[in-house]
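Given as structure tokens, the chain that follows is alone and in the form predicted on its own.
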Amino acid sequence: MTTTPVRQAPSIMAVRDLGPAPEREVARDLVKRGLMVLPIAVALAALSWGGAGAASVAFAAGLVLANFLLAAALLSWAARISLGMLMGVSLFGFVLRLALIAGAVLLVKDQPWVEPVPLGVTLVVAHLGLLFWETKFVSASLAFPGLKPSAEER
């Protein structure tokens, strides 16, 4: 009697993804957003707290918006390697992205043109606002577990 053997299902930790990378769209559309609020956020800020608000809602903005282009960067960069390297990334690519907004935010505070409110405000709320304004178009299903394609895909 001979045993054949048994073949094993490769580690979830070597996988990788070797599909369409919709963490780049999905960055692409938040940044798109982020821009087309961008004036109306600089201008209510000019008007509240004048060039210096207008200032810093525009560098915070800045910070937002290149904040999600790195986390897209880096997950799609990982999840070609493995999905082990991917929840790595996940996890200590947002501790390394939080440090480096707070690294630009303390380098600048004490600039003549830094309002501290407005780029505290700026921040967290572009933050939340995009991410919620986003997750409108991104499908949660399990038909669609990428972006909710157009209805001439479907």
Contents of the next structure:
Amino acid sequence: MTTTPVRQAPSIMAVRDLGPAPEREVARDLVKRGLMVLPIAVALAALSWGGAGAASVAFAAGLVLANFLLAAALLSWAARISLGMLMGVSLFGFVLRLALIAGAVLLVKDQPWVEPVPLGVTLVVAHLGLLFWETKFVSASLAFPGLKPSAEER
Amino acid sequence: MLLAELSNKGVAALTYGLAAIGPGVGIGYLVGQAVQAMARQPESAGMVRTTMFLGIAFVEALALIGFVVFFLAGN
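Form predicted on its own done; form predicted together with the partner chain now:
Next comes the full complex, this chain leading.
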């Protein structure tokens, strides 16, 4: 009796995704919206905490936007290699980005131009606010792909 | 006893460490499920990756809140 060789299916982890990178698009949108709101946030901080508050808000917003861009770049890079790599980069990228944010904040915390409260509040509020803003448009376009919000509606 | 010997900064740092565990577990689970979904239905990979990216960012906000509490409490 002869046995026919069985072709083994490739492991899930070895599969790669060579399609377009939606993370980059989402991150670009987030940065665009962040830059739109940033002058208002900086002006409000300047009114409440003076120049140090404004600088702290700008610094924190820059960190949040850079974090989004770095996350998107890492994920889209990893997805082109393999899904296993995507998993690894997601987890280690999380640790790496947290460490970078912590390092950047701890590095400047004793500088005279830093106000801790606006810096901390901006880190959380900018991150969550931008995400909620973006989610609104992403969920709309996922539910009704033909009805993407136009540029004016954004 | 050990906790009583820690300074305010030490407790804040410990809290930050604890606050980072939950998001780590969350991201691991989230990405695992997303990878499975992409492997099963490669045609929906774009949609899965978009929601995965947003999910990761939302989960990461928890760790950021932990860090901000550590930073503000340590000051």
